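Okay, so here's just one chain, in C-alpha cells, the form predicted alone.
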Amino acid sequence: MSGMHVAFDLSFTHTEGRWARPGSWVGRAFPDVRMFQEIAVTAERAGMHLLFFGDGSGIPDTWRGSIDPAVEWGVQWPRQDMSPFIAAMAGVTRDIGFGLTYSSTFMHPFYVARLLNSLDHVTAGRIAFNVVASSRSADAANYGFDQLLEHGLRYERMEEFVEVCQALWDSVPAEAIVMDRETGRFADPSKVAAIGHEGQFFKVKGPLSTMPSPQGRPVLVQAGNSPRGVAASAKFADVVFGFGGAVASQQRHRRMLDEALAAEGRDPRQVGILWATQVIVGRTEDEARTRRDAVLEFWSEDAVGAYISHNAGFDFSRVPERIVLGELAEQIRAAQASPGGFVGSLIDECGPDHEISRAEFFEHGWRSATGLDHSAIGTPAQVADQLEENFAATGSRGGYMFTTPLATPSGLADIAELLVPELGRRGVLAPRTPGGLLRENLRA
C-alpha cells in the first residue's frame, strides 16, 4: 500500500450550523439529492477516493435526558438513510467509492448483506460497508433496547454479524452463474449452498438470494480504537477509520492494529487507517483564520453538551465540580457507554490520574465539539505540509477522512478544489483507476 487516500466524511453536511453559514446553498436544503450529486461530482473530479456516510438513528437525548437542545440547534440531526442517496450519486459518477454505515448492534446481517450486495451492483463495485458497534442510548431505544449491550458483547455481536455477512456474500460465487442461452440453464445448483449459521446472536439459513456482486464482498470499514475494537478491526477490516488529533494517539492506534493484524495472520501493510481530519482551508492564512473564528460563534453550552454526551453515550451534565479523568472513564464504562473518543483523548493528553475542574472539562469539550482538536487550518500548501508530515509519522498507510465545519458546499468545494490538487501536484495521492473497483483503488 502506498500513496495517500482521501475521502469526504459527509455524515454531517448540514448539522451544527453548516446549513446557515455564508457559502451555504441558497434555494436548496437538506436532504435535496441534487446537493449530494453535486458534491460527488466535485469530489470525483478532484481525484478523491471515497465519500463516507456515518449514521445514527436516534436524536441525541443523552445531555440532561432531553432531545430539546439537539433539536433546537441541529446537533447531529436530522439524518437520513443514505442508501438511496448513494444510488443517485452513483448515477452521476464513475470512479469514486461510497461508504455506508449500519449498526451490527441493532440490524440483522441477512438484510444488510442483501442491501450491500445490491448497492455494489448499482455502483458497479464501489461500495464499502462501515460496520459499527453502537454506543448511543438514543439509537438503542428506537430498536427496543432498554439499555446498551455491554461493551465486549457489542463487539462479539459485531464479529458474528460480519461472519454471517461474509458467508452470505460467498454463498453464491461468480462461478455458479452459468446463464447458458441455448439450454436456458441459469446457474449450477451444486455451487450454491445454505450457510446454516447458528450462533450466539443470529440464526441464518442462507444462501443469499442475489447475484454475486462485482467486488465479491464490499470493502469493510471499522472504527473501533479501544483494545477490543482494534481486535475486531484486525479480524475483518479492509480499512480502518481512525480518530485524528494527537500524533502519539494515532501512533499507538497504528501499533496496536499492526500487532493485532499480525496475530490474525494478516499483513499490516495491507490495512490502512483513514484518519478523521477536520480541514479549514483558505486562499490565504488570514482567510483561513477568519473562517475558523466564524465557526466558533455557533457553539452554546447546550450545543456542546448535546454533542459530546451523544457521541460518548454518557450524560456529561452530571460531571461534578472536580473529577479525576480515570474515574470518569470508569463511570462511562459502567454505563456501557464509550470511554474512547473525547474522554479517551483527554486521558491521552493529561493522564488517567489528572484531576480536572468542570469548567476545564467543558473547555476541552468545546474544543472537541468544534473539531479544533483535530483540525488542519491554513492555506492549501500549509495544510498539505501538515498532512504529509502526519502521514509519514503514522505509518504512511491509509490517508484522511476530511470534514469541515464550514458551510456546505463551499467548505467541501475548497478542500476538493484547493487542497486535493495541491496534494496531487506533490505526487502524494494514491492513484485511482478509471472505472475500477473500490477495493482495488483503496489498495493502490
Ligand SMILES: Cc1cc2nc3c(=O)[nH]c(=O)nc-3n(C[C@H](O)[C@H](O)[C@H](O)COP(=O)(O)O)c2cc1C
Contents of the next structure:
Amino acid sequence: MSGMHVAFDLSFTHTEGRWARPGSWVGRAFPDVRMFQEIAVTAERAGMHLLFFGDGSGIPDTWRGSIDPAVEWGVQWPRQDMSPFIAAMAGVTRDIGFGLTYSSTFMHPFYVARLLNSLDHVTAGRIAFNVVASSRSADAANYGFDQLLEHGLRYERMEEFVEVCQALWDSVPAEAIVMDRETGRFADPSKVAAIGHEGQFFKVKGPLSTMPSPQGRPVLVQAGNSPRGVAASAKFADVVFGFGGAVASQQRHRRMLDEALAAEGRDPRQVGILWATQVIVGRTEDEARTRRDAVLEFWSEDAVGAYISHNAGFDFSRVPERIVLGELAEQIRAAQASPGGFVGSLIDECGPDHEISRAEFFEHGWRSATGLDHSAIGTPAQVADQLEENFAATGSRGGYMFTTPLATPSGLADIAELLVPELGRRGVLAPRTPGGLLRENLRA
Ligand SMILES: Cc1cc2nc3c(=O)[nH]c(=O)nc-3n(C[C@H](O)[C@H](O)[C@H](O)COP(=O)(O)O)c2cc1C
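Form predicted alone done; form predicted together with the named molecule now:
Whole complex next, starting from this chain.
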C-alpha cells in the first residue's frame, strides 16, 4: 500500500457564497498574492503535497442563459490566470507542488508546453498540468465557438494536444545542452530536433524554444469521468482527479481506470486518484457539526442552478416537475454535455430508473454545490478514520484533494493544522523528499 497524498483545491475558495463567511479574506484586497503565499507556506509546513488551481475562463451562463446569478453570488467567478501566482508561491516554498489547469479545447499546445516548461523552472520541478477538455459553454464563447465541440472530439483533441506537448518537452533533451565556456559552444544541434507534427487539430514544427526543465515534463493530471475521459487518463495521466463522495462511484471510477490502464499496457498500481473531498473539521464533533450547518445557510436556488448547470454544461432550469434520472442523463449526453459528475453520482446512488421531483433534484444539487455530498465531517481523528477507510476501499493509491473549505484562509488552516498532522501521526501520509521533484513526491 502506498502513502496517502493530500492536496488543496484552491480553484474558487474565495467565492461560491463563502466569501462573506467569518474567517474569509474579506477586508483584504482580492486577489491578494500574499494570501496565496501564506496558504502555500501553511500547507507546506503541514506536509501537504500539492496546491491545485482549476480553471475555466467564462463566467457561468448556462443556467437560464445568463451570467447574472454567477455575478451576483460569486459563483466560479472571478477567476485569475493563476500562473503568476504560482510563481510567487514557489518563491516562498521548497517542497509543495502546484497544479495548473488549461483547456486542450481552447489553448494551443505550443504556448502551453512553453509556459509549463518555464513554470517547471520557476518552481524547481514542482509543477503539474491538469489538462481539461472543458465541458462549459461559457468558456467556448470566449474562444470563438458558438457551441462546444462534441464530447468525443474534445477528447481526441486532448490526446493530440498532449502528444504534441510531450514531443515538444522531449525535443530539447538535457544532454543537448553543452554550455562549454572554453569553446563557447552552447548546445549540440544534432540533439535538438523539430517534431514536425501534422495531425487532425494541430500543425507544430518545433522544437521547443526553451531550456530542458527539472522534471523534463510536468506531472500530467486528468479528471475525465466518462468512459471516454477515463480512456484519455489511461493514455497519459500520471495522476487522476476524481469526484469523492459516493464510494460506489469512486470504486467504479477506479475499476474503469484500472482496466483502461491495463489495456494501454500501463501498471494500474502506479496511477493514483486524488478524490475531491470536502473536509469540515472541528476541535470537537459539535464544533464540526455547527460548521456543517452553517454551510447550508448561504445558497440561493439561482446560485445552485448556476453552479451545477455550468459544471455539467447543461441548463437544469429545464428540468420538469418530475424526471427519470436515466432520461435526464440521456438529454445531457444529447446536448454534448457531461453526464458524469453530480447527475452521475445521483444515478449511482438511486439507479437510472429512479424518478424524482424537481424539488428533490435541486435539493441534491444543493448538496453537490455546497460540497456536502462529498464531505468528511468531525474531529481530526474522526475525519482521519473516514479518509483511511475510504482510501482502503478505493484502491489505496492517490489520496485527497480537499475542496470547498468553509472560508479561505481559515478553513484551509484548520485542515493544515488539525487534520494533516493527525494523518502524519498515524503514518499514513506519503513522505515528501525535501527539495524533491513533484513527480517523485506524487509517486503512487
Ligand atoms: C477534482 C476535479 C477537478 C476538476 N477541475 C476542472 C477544471 O479546473 N476545469 C474544467 O473545465 N473541468 C474540471 N473538472 C471536470 C473534468 O475535467 C471533466 O470535465 C469532468 O470530470 C467530466 O468528465 P467527462 O469529460 O469525461 O464527461 C474537474 C473534475 C474533477 C473531478
